[in-house]
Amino acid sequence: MSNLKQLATRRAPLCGGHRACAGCSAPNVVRQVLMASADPVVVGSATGCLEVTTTIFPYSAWNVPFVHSAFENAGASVSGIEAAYKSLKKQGKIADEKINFVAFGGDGGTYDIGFQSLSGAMERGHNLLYVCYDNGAYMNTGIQRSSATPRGAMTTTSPVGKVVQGKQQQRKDLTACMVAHEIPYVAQTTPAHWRDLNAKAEYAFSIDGPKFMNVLAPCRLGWGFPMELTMEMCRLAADTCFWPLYEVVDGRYKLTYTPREKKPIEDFLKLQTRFRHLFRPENEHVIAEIQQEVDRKWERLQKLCKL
């Protein structure tokens, strides 16, 4: 793994100067992902916050070659830019070198919308990394709930009342969907947690095939918490174990970070204003059964990994 006086010579993906909100972390999911290649990268993205924000024309954030897709085609598009490469290249039309082909999305361009071309991508096996910041909601249309969304949680379509309390339904387990596709590697992370991403992005380089990172991406307008935390949300969100550190290699499941302490799931929820509505008394059992299905899928991923 590169260590940071290597990682601080390489020259960064993304230029200051883009118009991402001040404590957004997907800025810091792009940049430690795409510094952890020493080949150069080819670069995809979806419809979102991270689009919206890097790509106002005229201008453009980017240090590599960059394509934006629609919402739903990311996977799609970098599967068709990784497939010309190959058929480029075996005839002799563009030179043998190694290039990475990187594709991003946010939880709704890739939860829900653009679902189906990343399934396409893993299952056609394109030689491709996937890169979803989840969020946790659509942030860049008005936080509107995904199927990445929490349990409790208040958008602007799960809104919280006298009838509702915030969404009704788990969120979806993205990563165990990618697992179940039987790719060569699928990693869920932080940008917190800068050695772990940065060990598994490398990881992924190094190997041939499709692979997919599910990175935890705090949001700090659509969640309500104030903009310093950020990097304290990723870490409270794997200390009590809501989004779990781990990697799956060739179907073999490893943890990759164990809390010290295991804190309770409260710790996470009370500094986020989407959450404060559970903290009544009339609404404290939701709390409690979301504590349950925690430690429900902690137990699981410790058995699945053996622990």
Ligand SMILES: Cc1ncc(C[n+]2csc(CCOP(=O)(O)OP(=O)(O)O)c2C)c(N)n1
Second form
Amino acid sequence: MSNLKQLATRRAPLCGGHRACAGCSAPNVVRQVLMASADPVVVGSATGCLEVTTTIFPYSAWNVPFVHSAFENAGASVSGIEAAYKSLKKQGKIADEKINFVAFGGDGGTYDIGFQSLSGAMERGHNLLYVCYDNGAYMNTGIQRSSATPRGAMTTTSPVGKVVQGKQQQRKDLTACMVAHEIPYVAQTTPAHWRDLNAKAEYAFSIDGPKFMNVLAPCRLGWGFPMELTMEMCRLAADTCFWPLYEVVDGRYKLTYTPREKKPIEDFLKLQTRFRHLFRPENEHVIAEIQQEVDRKWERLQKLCKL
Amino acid sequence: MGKTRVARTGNEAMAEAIRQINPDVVAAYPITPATEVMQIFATYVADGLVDTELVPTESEHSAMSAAIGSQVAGARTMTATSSQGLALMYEMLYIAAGLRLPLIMAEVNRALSAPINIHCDHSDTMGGRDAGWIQIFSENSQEAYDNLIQAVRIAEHKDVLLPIMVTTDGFIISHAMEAMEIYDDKDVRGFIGTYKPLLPALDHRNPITVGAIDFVDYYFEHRRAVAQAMINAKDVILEVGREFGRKFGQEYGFYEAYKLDDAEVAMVCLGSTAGTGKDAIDNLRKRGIKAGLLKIRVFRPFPAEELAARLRCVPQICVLDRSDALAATGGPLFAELLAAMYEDRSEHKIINRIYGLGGRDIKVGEIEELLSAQVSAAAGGKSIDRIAYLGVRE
Ligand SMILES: Cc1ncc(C[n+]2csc(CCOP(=O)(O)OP(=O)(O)O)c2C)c(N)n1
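Target state, the form predicted together with this ligand; input state, the form predicted on its own:
All chains and molecules follow, beginning with the one already shown.
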């Protein structure tokens, strides 16, 4: 694993001056993933906040090749790029050097509309790393619920009304779906745990085949927290076990972080205005149910790690 | 220059052309009647006859997305589809053109659902007519083969850089065996040349950003450039068609005129119906009716001026559309030809018949009857509808 000093000498793949909100974590995720690659990278992206804030023509914040074509196709699009590389390399039409291929998609572009394209790319076995920066809603279009939005969260399509308050459903466990694809590497992490993220990305780049990383990406606008608390939100997500850090190597589960003391889910929820309504007396049971769900999944994950 | 006379279906002819082109990447998804093109091609990949990476995607949307990724990366890339598959690609068709990618598609024309129908009409291809793709129709296997070979040169020309689809008519061409000539691999490869991508995304030493977002300050200029590329394509199509003629013996242009010079009535159509039409024209001529035919080969860019000039002296024109624009104003070919003829300011009587939807057969006798009725109406006989449907129970 590279140390901070080594990482600091690598050229930033994504430079400053982009138009992401202050406190947005998506650029942190991108930098940390890409700086783990000692080899050249070619990046593909789904439509979403990341893409629109970094490529406003005639400017681009990307110091590496960056390809965007549509919203639901990052998996397929990078499949094609990787296939081109394989073909041209095999034919001697390009230099015989290692290039890492990375696809970025938000949770909407990954869990929902791009799910099929991602699944296809993983099944076909392309040598690429797909990274979902999961900010828990369609942020680019103004905070609509996705299948990654946590239960209870208020979004513009799961508003807090008189009879229905926030999202009614549990979030989809996409990381588990990717494990079910039986690909060589699946991991979950956050940019606040940068050593963890860096080690996971480095490992992903070191092996052949399809790899998937689900990275929590707090959105201060959509979640409603002060912009200086982005990394704190990541730490709370991990410490409450809402977002456990783990990896699955060839089907073997491994926890990469165990909180010293598992914090109650309220600690994570209470700093975010999207959950504010849950703290009304009539909604107390919802928090209790969210806690039960977190506990159930955390216990299951621990069991899986002991297999 | 070697040529071999063979018997091939349209799908086999297209698969043969793709083998000879030897694209770096092919991404596709099965759909009748185009499936077979990829099935045949997959055997070439499996037998090591080509260098191609085959990406058998999980949908046509992904096939076009992967093809776009591949072409952006710097690889010569092809695909094939029909009907619902092309419809599912619709979003990506515009993106391929907007990104100025010389992708090549074998499109086997098939009706669109609903009702679901696997047979030929042109509604699938017509749905993509404003997407920025060059569209070339083929009358038979030979043309399908010749057109695909030329497609590479047209799409990749520096003044064009647009995606291109070469179409055949589902089953009528795709599955019908015909005698045709294929050319030697080395001649085909010599003709198409090697692909030199302008700004390949794989060139990480010169990183580029592809697919950036344009606001009101740039979008219009970029779309204007796409429009210009389509205008430029006209000269390139003719240039490549002439060169193809010099090399392989058969020259190609925007259209083929059949017995048109002295025609008092002419039918205008796309694709395989031209073959049927030529028989009808011969029969009408035997009966003393001076009939002719204009087969349009290139639908995008639409060669309006050239078609109008060629039809200038024909007083009676019948446009046969194998798709309906559902605009209450006739088919798409009719609408565009009408506009072209209006500009030309000549005196014509132009009628439209929508025919053959969902593979409904069009017969020699029906065309004869139609054109002779138009001639007799012009001579003061029974009047004739301007726009109507041919061969449907109403
Ligand atoms: C086919 C299609 N449907 C809808 C959209 C509109 N759209 C663009 S970005 C976006 C939301 C993206 O959400 P997500 O993937 O979660 O990424 P984020 O913006 O949150 O980073 C939507 C709905 C689109 N571009 N294409």
